[in-house]
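So this first bit is one chain, no partners, the form predicted on its own, shown in structure tokens.
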Amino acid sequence: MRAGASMDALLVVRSGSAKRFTLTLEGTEQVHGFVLPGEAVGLEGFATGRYGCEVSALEPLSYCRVPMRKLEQLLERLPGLRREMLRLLGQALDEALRLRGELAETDARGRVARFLADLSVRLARRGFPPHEIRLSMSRADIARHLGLTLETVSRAFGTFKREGWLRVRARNISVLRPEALAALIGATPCV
């Protein structure tokens, strides 16, 4: 998916990850957000007819395309569908919204922790174990989603780590006090 193309479908993960980033003038990436298993790809079409991001795997994928014009028609017939994609583009707005809001007021280690926290409460929307999460992406990418430095982030899981709050190995991170991270940031943990 390229930022600017046409609209032409709709993509749905089946399997794997991907990120949605866009390049800044001088040529960095600038990430906007990851996919995961379950989860749309191109929504923000909706409002240009345009893709508004590159999207670029992050793993081996499998995907689902759904052509507009079938999507069109399945929107038509299905209200189930219709509710399901107008909850969907509602779940993107307010999650844009809270990370805009949460990037101004929140430190590197809240940023941090509300990461993990979403990325727990989606595994579990999916059904996946909430607390065993295999970062796909990387540190590097983690940062520049949240707009930290990748020193920041690495100090943060190594805090995070001492702490007892979660056990790193490579990209495998357990989750073992999510009621300390979910403090940190003013949430609930995810069960």
Contents of the next structure:
Protein chains: 2
Amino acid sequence: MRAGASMDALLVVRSGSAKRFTLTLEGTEQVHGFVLPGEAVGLEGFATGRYGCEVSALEPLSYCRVPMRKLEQLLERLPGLRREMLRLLGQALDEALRLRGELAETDARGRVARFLADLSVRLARRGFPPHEIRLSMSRADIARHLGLTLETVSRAFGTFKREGWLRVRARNISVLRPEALAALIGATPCV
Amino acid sequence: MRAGASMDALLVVRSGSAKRFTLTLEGTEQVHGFVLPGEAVGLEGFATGRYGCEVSALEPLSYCRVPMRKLEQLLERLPGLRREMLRLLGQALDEALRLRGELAETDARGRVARFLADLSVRLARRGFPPHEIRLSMSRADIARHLGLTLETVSRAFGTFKREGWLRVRARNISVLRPEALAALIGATPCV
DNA sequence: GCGGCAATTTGATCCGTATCAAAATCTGAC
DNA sequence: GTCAGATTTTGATACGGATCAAATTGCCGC
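What's the form predicted in complex with the DNA like, now that we've got the form predicted on its own?
Every component of the complex follows; first up is the chain already shown.
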């Protein structure tokens, strides 16, 4: 999906994962987030009729495509779908606001902890084991998502590993002490 | 408007301004943004049926209230309103994403410049002079919105004043060189 | 105009993360 | 298994903004 392209369909990822981002004037990526199975992309396109960001797959991926024409027809007939669309958009908005607030007031390790906790919740929601995380994105992607440098992200993983909270082998993360991560960010652990 | 309260209406500010925020566990405010005339609040409530953040007036304010029951009836009958609601939500989402990205990659003065430029655009949109800004919020509110401390915000204003880009007298800001601020953030100036 | 309080500005120091640099590890192709 | 290239980790230093503290300014009642 390309930013600026005409929004002719809503896309929902079925399997695999993807990266949502925009390109800055300097050509660097602003990583808005990562898309997991069951999640929709392109919602911000309702603003102008054109997609507002780029989405690229991080691994082989399959998705479902709902043409706008079809969507409008369905919205005409199904009050339940109308509510569901508003719910979906409201949730995306709520998440974006929440993420933004956290960025503003949490330090590097807190952000990484929250990133992992968030992934855990979303994996659990889809029935995957929440504490065995296979990261499909690079440290650089994570860093650009969290407003940090890749070195700082790496150091945060290093700290958590030394504390015995995580097992880290490249992109395979085992969360050994979810309650420790949760305590760091003031939340209740997933599972 | 209180976070967690049942979302029984959509609110649109008519005159005056307000602050959107959530309370953190420590009791501090995460300021999501400021509401100007013509702008809606409470959209994130579609996610759960409950408002997701607090909104409090920064000055005497009037607003328009659309009960959810009424809204659903209207959505049933008016395809144009359906599109408009989706557009409104898409725009809120797009803005939230954009703001978040900027927070992650801009330094203190850049954020303050962007804050002022954004206000200029929104004031101009409603027919107010874009370069005479009367801030209805405190430095602390601005700081919490931008993920800075109030001292840092003050220093940014101080720098811009010394450079001759701004006239600052307490909460009255005159933008003397909009193109300088715009250049700082890589954008075209408003007006 | 004057007094008192809150908001803002200014100053000095410290800490966390960015930056630059280099070593170590992982990955996929052969 | 081995090799080359990319990714990740680790190390040393520098800088921006946070923090603590104090002075100044603006605001509102009298």
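Basically, rigid core = biggest C-alpha set you can superpose within 1.5 Å across the two forms. Computed from a predicted model, the values in this text were never measured in an experiment. Residue numbers count along the first chain shown, from 1.
After superposition on the rigid core, the Cα of Leu75 moves by 2 Å or more between the two forms. Relative to the superposed rigid core, Met85 undergoes a CA displacement of at least 2 Å between the two forms.
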